[in-house]
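One chain comes next, on its own, written as structure tokens: the form predicted on its own.
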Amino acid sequence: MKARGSPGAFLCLIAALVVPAGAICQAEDGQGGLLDALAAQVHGYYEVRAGCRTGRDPYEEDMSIMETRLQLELPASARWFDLKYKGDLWADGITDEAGHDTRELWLFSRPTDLLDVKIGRQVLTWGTGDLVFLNDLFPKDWRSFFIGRDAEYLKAPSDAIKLGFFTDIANLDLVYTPRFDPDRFITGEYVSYWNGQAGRPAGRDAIVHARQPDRWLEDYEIALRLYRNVNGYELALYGYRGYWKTPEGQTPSGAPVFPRLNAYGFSVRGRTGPGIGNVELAYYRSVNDPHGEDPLVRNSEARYLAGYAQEISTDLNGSLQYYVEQVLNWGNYARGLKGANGKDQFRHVVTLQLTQLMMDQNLRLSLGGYYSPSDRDAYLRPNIHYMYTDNIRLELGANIFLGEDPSTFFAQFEKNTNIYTAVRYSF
């Protein structure tokens, strides 16, 4: 989890391209320097978080999470631009390591009414899914999600340049990442997983070391979103050029790698009856194996999502989604298996999210649920969040994995089922 550090700082160095030179030398009143123009306020929190597995996993520690974390957030503004830093100092009792993770380090400027520019390390997101991602191909932190860190840590940061163009016809977001930012995926260090090569579960005995594309300006990613509002409905088109965000390929020797990926998609979201409905589609083109003939590279896929959310009663909100993954070029994929077990052509997942606020909204009860009728497995995320005072937050939650076949997506994590608790002091 240690930050790579230099990319966000490197991108901020080119801020002069978008910040008028005079702003660097003059304050808003034209009298002082840059330091006089910046009015920074420090916010953050200190947190202790611990959790344990409910059963024994021979490949992992009994404790699923045991850490302390100090987060500092420093925003600052001047006439022509905004700056923000957000970073964590952490000590991890599972790995006996400590370090720093920069979550945000960016400069934002609006040189004209038609253009926004944001440069540096930033957390990016788009699409319409509720904790289901189709066209959102920005990095995720699945380790944090499955061991019980705060939900904000599911979104990992990107080192990128984001441009926003605004016109009367449509708006365009363009994100350029000069060096590939993968997911913080399951490696076996915190969470055990199904090892297809070994045909068994694995964890710390078989840590995944993937060969990551990391050449500046060569192993880049580009993502774009073209969107506009039509009669209260937001329509969007998406495009992406980069790599699969997890290592979905391997060399002939078995080393995991990140194959190239191009993705294209569409979404619509808007009022549907008393709630909000959404539909999203995505086509993933596996560039290194477009016809599905290479069993060492993940096939191209089509992904579909339909969702609906509404307020069920006072302070009770819910959302329901139906999600489908379709393996394309299925015949070639099936022949490449040569009798080995593989994926089904279609994977279906139903998700349910419920949130109840109580006690003047100081108590939040939530339940997230994922059930796959095709894989016959499930994942449940109950959580209790209580604001004891304005500064002190108490939390209790669990990650519960269920399933019949240990090789399916959720069932492979069954022995990682855990409960966790946290105390956070905010300032």
Contents of the next structure:
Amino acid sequence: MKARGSPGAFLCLIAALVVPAGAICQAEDGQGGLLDALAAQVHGYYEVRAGCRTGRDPYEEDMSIMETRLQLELPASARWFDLKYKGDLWADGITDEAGHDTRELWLFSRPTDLLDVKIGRQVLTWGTGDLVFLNDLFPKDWRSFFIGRDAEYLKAPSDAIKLGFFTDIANLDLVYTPRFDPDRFITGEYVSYWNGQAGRPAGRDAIVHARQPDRWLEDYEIALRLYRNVNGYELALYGYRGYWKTPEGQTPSGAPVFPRLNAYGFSVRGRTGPGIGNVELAYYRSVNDPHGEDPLVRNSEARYLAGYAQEISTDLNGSLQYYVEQVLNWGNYARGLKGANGKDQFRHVVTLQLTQLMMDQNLRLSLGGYYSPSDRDAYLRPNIHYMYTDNIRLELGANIFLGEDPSTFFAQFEKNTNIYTAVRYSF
Amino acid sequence: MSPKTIIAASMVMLGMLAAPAFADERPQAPAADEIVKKANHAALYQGSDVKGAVSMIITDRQGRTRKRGFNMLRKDVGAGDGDQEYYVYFNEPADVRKMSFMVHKNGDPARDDDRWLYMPGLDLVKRIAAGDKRTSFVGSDYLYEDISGRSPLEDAHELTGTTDNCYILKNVPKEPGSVEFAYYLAHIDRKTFIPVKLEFFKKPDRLCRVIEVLKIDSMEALENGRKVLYPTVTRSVARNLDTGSKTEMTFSNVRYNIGLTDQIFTERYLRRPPKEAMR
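I would like to compare: after the form predicted on its own, may I see the structure of the form predicted together with its partner chain?
And the full complex, kicking off with our chain again.
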């Protein structure tokens, strides 16, 4: 994650938000000092996080993560709207950089019974998958996920306008992102990857610089969700107009680009036996190559997910999911390979999540696992999370990548297998 | 705390003190039947809606304390002490701050409740599976079932005594293997019908857990335009005699019949809490 500004800008932002927030608080109660009002509102944490690779990776540093982070959160409220700022000041020992990352900066209003509006930088999520995303095409941060940052960082923020329309028949969410927000994908800076062009693993020696559609109002994204709850079953239809969130295409000269993508989908979630079941489908239409004839652009795909979660025993929860990605127009894709090693038509993935609470629920042991029988690779995420006090949390975990063929999705990260630890003080 | 611990929050709804939902199955004992019905109503169903702030202080055997704080909204659906909707908004500790939790409680005990948890850092609405009701509520000495109400059909009830202030009911589980206790005694206030003390025994008559009301306040409210008083538990304590741990719970800023709408108990408000829940 590169700094999106300087610490100076960060402080200005805080100042800009702090003053109206204090003024609003004061105006509302008509008493209490500015400082009192602020102290009650400002929250956040300070964290130190460090981790290392368990083996040597010729393309990366031995340390997989080494950072300190101060997060501040500042909400403010007036009669007709709410404001919020949430941002991180960080110093990164891997890249020797420091900076800030504004995670949220938005205005929310509920002008009528029928409408919600949220404008600004915000984190957005929908869909039914457990750490598997089909119709959620909001930006993800896979590098944070793979190097062991808190799960919260898997979602990167969007600069967007979200409108919610609410009626008795159904509800509609409409998210307009005036300029494309891609994933914070694997570039080789923190995590080495399989470089298909070079036909070898690569990392800091071949950092991916993708040409990003970045024209305001022209390179926009629109995401829609139409949903309603029927007898406790949540039904939803989805639509998306935008771009593949990672550079799934290349120019004839080999430069990575983000081709156009439209997506359509459906999901249902609700009580199933003693637990919760979910099914989600999505059709990804690769607009620049709808028939799969262009080998430089990723083909259209169908994606399928079925999941089930339940409490296995006291304080032990589990979830199991089956996920399939199907390459459409497979014949054209296979012909385009011209004998080179490529993807299978179907990629199957099983995911498992187990969480056990112990010691008055202050200790949490969890194991997340992804296993692909078709790629014959896997990704395991064991984690120990202990609340030493209400404010101090200790964490120890690992990201383990396994596989045989270094070009498959999880196996390419094998040399990035890492363990990490963190201490967080929240206030 | 994890989402799982928060499940427990659903209990919040049910009133601040464990109010096992008694159901008398023996028509030949109308007195006990009436007591059980009134106790259930007093603990869980006063007013058509209520809001308040809950604070818990958990003190372990070594004197270390942890704090839990949340606001909660409750609304009855229809009449007859059946379905209810709950909304919980967490203030502390820090790792769950601003999370919200929603329950659609099914009055029919054969149907599981529907529960959702919203995690604002991820903007994630998570569906929570039904769980073991004899687990700790947010790591405290209250169990989920203490607060959410124990299914009326799960115990055999017997009126074993009457004191100046209380009726005493003995409750024996029909499926002893499903719970950690052999039986419990409920002391029910004769005037308000609020359960003021619950004593859980293991075999053979060893007291293992006690929940006790420390303070009841009469809360003024409007019901059909008339002023009424709802006796409400505002302070209680749960003690686990096996672990030496205790939890003190207070319920403050209580207001009844404020006109909460059904709309509040939907995904819309789960993602962005109503002002009623944040203050």
